[in-house]
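A single chain comes next, written as structure tokens; it is the form predicted on its own.
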Amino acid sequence: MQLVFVQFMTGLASAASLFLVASGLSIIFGVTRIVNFAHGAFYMLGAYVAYTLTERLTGVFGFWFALLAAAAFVALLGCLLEMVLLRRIYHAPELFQLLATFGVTLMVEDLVLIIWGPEDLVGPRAPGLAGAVVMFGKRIPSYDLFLIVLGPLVLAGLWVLFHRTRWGVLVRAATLDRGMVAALGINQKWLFTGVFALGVFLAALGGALQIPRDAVNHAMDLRIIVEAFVVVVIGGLGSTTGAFVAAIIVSELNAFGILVFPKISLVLVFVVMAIVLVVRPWGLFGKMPPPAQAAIGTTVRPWRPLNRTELIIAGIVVAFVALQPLWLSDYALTVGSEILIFTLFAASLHLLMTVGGLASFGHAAYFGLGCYGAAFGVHAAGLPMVLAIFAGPVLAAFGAAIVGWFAVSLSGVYFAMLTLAFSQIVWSIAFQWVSVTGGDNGILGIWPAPFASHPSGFFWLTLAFVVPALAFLHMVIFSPFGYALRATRDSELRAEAIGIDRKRVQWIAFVVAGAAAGLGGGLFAFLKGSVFPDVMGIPTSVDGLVMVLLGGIETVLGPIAGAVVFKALSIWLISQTDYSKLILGAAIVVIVLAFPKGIVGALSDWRARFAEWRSDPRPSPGAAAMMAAAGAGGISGRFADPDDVAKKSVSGRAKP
């Protein structure tokens, strides 16, 4: 009984500073409604600047001063990159925000490297607060019984500043109506920036208390944002109350897990945040949102399949790529083979995202499911590499069946967390059955046969096995299954309407994208030869989405672009420089910023203008004065405020 008050008692202080960050990406996303992935990153941040100030300043005053200027620092630097970076794509679709934060975070973390370097860091005890409590016969760290006593005294100031004052009622206000608030001639502008500065101090606050209870370290952002996501998500966005209630629940579950359930400690909270969802979707405090308007994919100008010269160049490349054996070296075919997998993959989750407007955020599970497939149809089945490779799509697609039958019932951030919710749950399996999965050690010895096992035979393989996937894809996308896809994605209510339905199409484009990449997945294993749990991990998935962001979401070739530019770049950045984070995730927000339609788009644009150029080099008045206005809102003009369009055509008229 002891034993189980300790633990109670220290999943409340863990609840404390789990609700700090949680409630401040909730209230961020509530407001702004950017998916802020960089929100891990200021939770590290505030712990090292922490850090840093409580070496310099000490005593009871010092100590407590260092936490909150290490916070509003932080607070100061989010604001700077809410005013630089994040107000030019307030009005772009929600996934190019995780894009461009995603790449802030990359950026933080090599940051965080070169200034603090790599070791791990511990800080001072908290003054005053060094000794324990003895409760029930247990002695119980004072510093903890403080935390379960901040937090809420924390959540009773939110409380009174969000229904108490002014600003508050305003940033309510935008967090039901955005439109409305501006038709009220509130400044948007300063209300994010005042929105995301308190988010952001939050989770720094966050991170800076943790340095009496925890070490310092460089991988503190990604581990805290993912129990970030799953506390907003169980909690109810935009919630204060439900994160704080979900944070105990959370904390309560990673304390106990261990000790009650230690062969499943680490699906426990996934397995409660995929129940949530499937019962309640919007969260245990949240409010149901009104129904999507558009769907990410949807493009002006109508899709269409290659023509006969489209096919002859395509056809030209293929060939080409194929001769790259009789010259590159067996190192540049390896990174070649490995290039023309992801391309796979990242095709694969174009066809839920850009097709179906379906953001997995759990995609990797089936590239994982793909590899653990093939590694079972060696050493379990014996079976040939060919064969092997087959059975990784198939395992893929088995889980991608069970996964999309819930999954699709879903839509938006929604489907997004329960994707993520269930990719956690596979990696958690893979990690912790270790008699069948090899745990942590993997599954070592998978080796491609003889007449595969030279770089350039294992290229040759791929290219074979890649190509038709790819077109297959393509011909999935103009079918008429892709039609009703597209018309799912572009209006549930008028699909249905016409006798599609949107569920069953949905989970059949689930399952076929689930063993698109679990055949990516069959081939990589044989690549490297083992098969570990990172490989159906966060960041996997999270490459995914940028190789087709980057790629374009509105473009059928983006994803295969977007693959080759982010993997080619990512290894040759690695092998360059020990900074390579730093100049990917410069280089991703870039490309945000100058390429909004991603590489591809872009490329038709100004294809498409130059065609416009040709057949009349003097636009008219009027499409000179729409393309001014929508150049002046902003990158592109694509993102720009629609307002803001319409208050600058008005005010360029002339006067009667």
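Between two forms, the rigid core is the largest collection of C-alphas that superpose within 1.5 Å. Residue numbers count along the first chain shown, from 1. For clarity, every value in this text was computed on a predicted model and none was experimentally measured. First, how it differs from the form predicted in complex with its partner chain.
Put the two forms on the same core and the Cα of Gly185 is off by 2 Å or more between these two forms.
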Given for the second form:
Amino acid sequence: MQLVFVQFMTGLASAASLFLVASGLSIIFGVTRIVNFAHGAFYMLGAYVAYTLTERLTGVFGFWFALLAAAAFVALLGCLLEMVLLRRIYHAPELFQLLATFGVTLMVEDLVLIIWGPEDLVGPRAPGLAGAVVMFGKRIPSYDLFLIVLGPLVLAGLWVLFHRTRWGVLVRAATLDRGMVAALGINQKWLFTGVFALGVFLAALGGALQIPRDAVNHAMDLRIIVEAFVVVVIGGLGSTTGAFVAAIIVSELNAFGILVFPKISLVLVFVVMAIVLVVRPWGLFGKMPPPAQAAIGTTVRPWRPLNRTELIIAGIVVAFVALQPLWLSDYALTVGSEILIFTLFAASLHLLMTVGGLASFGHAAYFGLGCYGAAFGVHAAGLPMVLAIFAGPVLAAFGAAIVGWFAVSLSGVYFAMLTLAFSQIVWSIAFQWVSVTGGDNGILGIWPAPFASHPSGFFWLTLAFVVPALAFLHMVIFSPFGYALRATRDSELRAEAIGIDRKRVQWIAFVVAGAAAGLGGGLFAFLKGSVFPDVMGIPTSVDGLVMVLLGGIETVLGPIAGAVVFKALSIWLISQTDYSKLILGAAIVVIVLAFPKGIVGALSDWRARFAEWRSDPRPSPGAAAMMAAAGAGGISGRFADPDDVAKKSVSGRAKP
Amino acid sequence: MPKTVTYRHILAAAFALAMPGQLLAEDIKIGEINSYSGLPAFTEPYRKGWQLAVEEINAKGGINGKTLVVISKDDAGKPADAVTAANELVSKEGVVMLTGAFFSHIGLAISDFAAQKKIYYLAGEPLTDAVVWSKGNRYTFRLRPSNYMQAAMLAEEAAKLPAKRWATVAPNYEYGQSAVAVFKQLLSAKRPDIEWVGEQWPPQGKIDAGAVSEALEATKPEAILNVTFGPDLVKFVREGNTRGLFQGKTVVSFLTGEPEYLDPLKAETPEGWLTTGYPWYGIDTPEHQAFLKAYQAKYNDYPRLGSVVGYALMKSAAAVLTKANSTDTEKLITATENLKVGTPFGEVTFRAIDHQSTLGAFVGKTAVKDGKGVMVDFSYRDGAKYLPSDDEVKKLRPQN
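Coords for the form predicted in complex with its partner chain, given the form predicted on its own:
Expanding to the full complex; the earlier chain stays at the top.
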């Protein structure tokens, strides 16, 4: 009984800190529709700034003032970020802001290291709350009691703010219908800035409040961000009460779960989220989301398959790539193989995200299953290399078939989070099932057959798999099935009304995308020679999203350009500097600002404008060169003929 | 495939023609890989350590007259990126050997790469027993005392304690799992009367410290084995202190005495924990004093355990290259087997039987002195004494 009580109390205390961060995230998402990946970074900054301040300001007043001041200071930084960066990209396709905030997160991680140094910092205990209170014969830390009280107080404060102030009412109105609020003459700019600042304040306060119980360190951000997202989604997007309840559920299940299954913490939150989303697709307190704002399909120029000239160009590009082993070094070829593999990974995610309108946050699971499929093929079944590579997509398709079955019932962020949950469950199986997967020590010794053991041989092998796979994905986009998939994306109701079985179409797309990613994974296993669970971790999924977004979510060829640019840049930066995250993050932010439609999106915009300006539709050498540059040495293989795209885009444009 | 062979020939010829300067250079290049961006708290002092060693080696005439050059790469904490870096070092930079790695899985990825590409690899930090035993290969050597050795050192002391009811808490990944498994096995062998009453496996970096403390307390242990480190350790210690978990209990703890993990705890350092570590302030041997003075003179900072690992790693690499007087991988392997190297902790031997060095560790108790965590009553344990018998090692390591 004592134990039940004390675990209940620790659960409540954990819930309170989780709730603070999650509520901020929920508010920001509810109003601005921004998936704020940088929320964890603000949490971490709150803790670091509070550490610095509490080192200087001592005493009871000094300590608490330091926490609030830290949160306020970080909120100011949040304001700045919103005004300088996010404000410029609200009009960009949904999820593009995720890319911007991801870039900021990368930068903050390295900046924190530069400013505060690499060592873990342990701040002071809270004055007056350092000890424990004995209740039912158990010592409950007084700081826990303080947090337990603080959680509901913040919830009540937010309720008053949103229900009893004009500003709060406007915020709620904006959550329901942004367009209507704007039409009524409310200046959305400042509303958004205010909401963003409030959300960041809560995150930073959550971080600052960790000082007396945690060590301030530079990995705090990623530790909290995923959990905060999970809590927001379980509770229902935009619902602070939901976030509160979800935080309590997650924390209590963990506190009691470890008594029975000490290893459960690894995966618990994701299991809870998966169950909740399968049973209640919009979270505990969420409502069915309003119809999506501008669907992707309405904002793009119509897509079209490659024509004969373009196919010839694509063929020349592929031939050119295939000739690379004649002059590139072994190392460059290995990197080239890796980039080719990631173009396939990005293109497979693109099929879901852009063509199907289903953004998966857990696509790495299928890439990872592909790796493990190949590894099992080699070690358990003793398959030769080429067959083992095919075992990758088979296992990945199998996994995708199961996950997709549940996932296609959802849409939008809920779909994204359910795929994330499943990918984490798959990851934890790979991590925990030591006898089969080797746990985190992985599976070693998956090296290519002799004919492909030289980098050039493997490069050709990769090319021989990736190019047909990319061509296949391209064909899928322009097949009747692809049109049906786009129909479900653009209008669910109309698609169903004309007899398209939405779930079935999306499920097949999910399996195809999973299998294509799995093929990439199978190749990746042989490229690296070993497989570890981290390949299906969240960072790989995020990399995939970044590649698609960077290339341009509204384009057909974007993922290839995005993968080439992102992968080449990150490999090069990791090799050249220890601050690769800072530079990569800055590069992403710059790209986001310069090309709000992604690299390929921006290039086709420019070309469209150029072609409009010049009535003569001859291809301009300048634009063509730029396109080639974006394709980074022509590895893209399937670039559209600039000439034709320009013609189409002009004719496809609505007249102003 | 004849095609590949001809192609390879052409490439080799092209290389020979294009880069005669590099082939004749009087430098010996070592490729070093570590998690510089992923784990800077360890790798920063580590880098300072090996940089100091390289400076000293070259000041004393380098490797048989040739300058030692270390090319260092970051692995971003991912095994796949470590393999990319290894590829770059081997095929682009033309290094003669690979060194480094912190995380066990990254060490394994590099060691498998080394076996495949037939390149020499000297692992510094990775603690997993698999590197030299179950997944061991002839191209891979390891400097630091392994999980097994540290567990054996602690189990030896733990067996002397009266405690009979033991609970364990360890991060839920291979390092934590194997540390607990080996410690249990060795302690139970010495003390059959011991009962293992509870275990907790928080995810690395995400401990719910309050709940874990209470779950441990509920099993009413007399002693606790702790394997958590870093921020998890701080949280666990803070919650445990506040909740009185450690009162009247003995705690045996892996790595806690290393400055990397002990120093952040400051005045909150728990007293009387039995732990492995590195009390740099109290080691009076001439080897260590020389290292300490040189380190402090160069960096105006005290060394961490990482500094010792980095320093001893590069000294070992230099000793191998000097003895082999060649950059041929096979000759390097032969030179390393039974090689004796001087380190700040004294002379160590690289065993021929499993390629593990006999570097040891300090075992002592934690205490608080002037508001800082320190180790007291410590003594150096020679790694050679904490390894299983040769027969057992032969069973553990693939023999071919």
